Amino acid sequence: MSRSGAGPAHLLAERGGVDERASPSWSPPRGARPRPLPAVARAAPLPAAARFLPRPRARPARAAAAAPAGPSGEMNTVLSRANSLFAFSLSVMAALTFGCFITTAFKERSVPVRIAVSRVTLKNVEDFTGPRERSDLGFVTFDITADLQSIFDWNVKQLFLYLSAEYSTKNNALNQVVLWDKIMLRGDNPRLSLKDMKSKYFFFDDGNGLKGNRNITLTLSWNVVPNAGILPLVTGSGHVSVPFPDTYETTKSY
């Protein structure tokens, strides 16, 4: 094979793997056709579809740990600690008030009581708390025994006692006056022994309703006030009806 038909591969070979006509000083022999340089490797153009196409978004760096905020942007700052208490011990104060009330919300608050008159008299006065109109005023004198150490629990703060006459006449069909009452407190004698006590108010009748009747009832009843929860309305378990006379006592003049 001749030189001038010698492949850039054998040229190559034969000078050391260096090709003469990278350098400016060379020029092709006589008579030989020159023969171009290899083409650099270039990439293939796009589609024009293909332009058109959305380039995929980088991810994001991912972002440094922030670094604990100082004492002005703490979470667990004393005041939310202290946020955070107070929401739990006011669950815990709900909680034990509403046991406290489910505990006694069922249970039976009367007792035996048991009450005895001893006086009774009768008046026909001046009414001066309402028209001027003369009307009947009763006195009592009565004795009440009664063991309230049942009543009084965990729940129980005090106890309102009242003793009430009731009784019926031509204009009212049910009359109610309160003659005596009194507040037990929690740590009281719960035993009741009353002897010889009056009325504490005025026994009015708002006509002459009291003058000979004989269905006036006496009742003793109380209100429970508790710690937590209803106030109950007990009537106890004893009553005594007292028959008024048919004459008015004489205010004696002197």
Second form
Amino acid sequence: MSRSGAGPAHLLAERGGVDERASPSWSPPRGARPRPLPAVARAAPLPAAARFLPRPRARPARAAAAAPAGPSGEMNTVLSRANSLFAFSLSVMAALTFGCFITTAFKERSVPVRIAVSRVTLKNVEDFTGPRERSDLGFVTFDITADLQSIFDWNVKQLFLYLSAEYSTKNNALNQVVLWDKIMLRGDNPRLSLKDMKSKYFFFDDGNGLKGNRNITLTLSWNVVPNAGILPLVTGSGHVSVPFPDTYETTKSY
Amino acid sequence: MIVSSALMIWKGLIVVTGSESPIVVVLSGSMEPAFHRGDLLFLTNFHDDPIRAGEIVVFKVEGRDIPIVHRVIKVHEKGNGNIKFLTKGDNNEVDDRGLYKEGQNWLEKKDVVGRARGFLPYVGMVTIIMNDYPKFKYALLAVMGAYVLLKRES
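Structure of the form predicted in complex with its partner chain (previous: the form predicted alone):
And the full complex, kicking off with our chain again.
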């Protein structure tokens, strides 16, 4: 039979014409299941405030484009830029300094040297430079020839040259006295050619050991002062031995 | 952890070099033009190393605290190993007898803190600034403390 009697109201409405659900008094029939929401609305579960934050997916790409090529990450304030710049320049300078040191640490720094002594005089006076005892005072006139050009390189700031006399006496097994010194900076004339030089410092012995001493050895040495690195003491190859006279000079000559 | 490893490195250096103060800062200009104020020197003090003319030694005069960096210009060594020596700064006109104690004419091995073996320019200026301006030292410590306490863990 087409008409089964009283059914659900909507069925009646479908047949009849007017959609009863559209009227304000419609309420879903008891027991009816609510229809599932359309799929499109479900993709936005964020709270309302989250709408104003940048989307998480986009962040890595943007950060990669914004990060600089430098060694540290963020460069977004003047302070962090200054900090990275400072740290970077410090490390570069440290690396350069180490490079300066390591490229010249094992170099040979000795050159041949020619020393000649033209005059040796001996006196015996009270040591006015220190201990007030009568000691031997020597006077040596010498020539030095040396070419130190090959020692200077990018890591040598200066050479401190000194002429030292080494000998042994009854009192002391070993004596060393510096007679003359010179500071040679990089850029100065590296070729030494000195003639008839008098000693710069007084050649006092600790006692009276110079008289009759057969073997006083004069050597030219230098202290290499680098820009950064080792401070070696190098002796030039070439020395001269002089004997001292047996008698004291009493005239006022020198 | 950082403080204790820094301390151990320093103590290790003292043992290895044999010197009580293996790294010193040059304070005066008496060794110019080789060393200027603020340069750093690395010292060793091996017992068997003899003192020879031309070496740069750091020594302390008896009764004074401040070590002096000068060059040895005279050495007199006896057969039994007893050494007495005289020093002079490169930039000074006269030798150091004016700096020694009253009546002292020579230095001995016991006065030596170490021999200068290595050199690094300018790095010691920080120590000099902190000594001359103590306020700077306190400010630096305060800034470092604040930075450590306030930085974020990333």
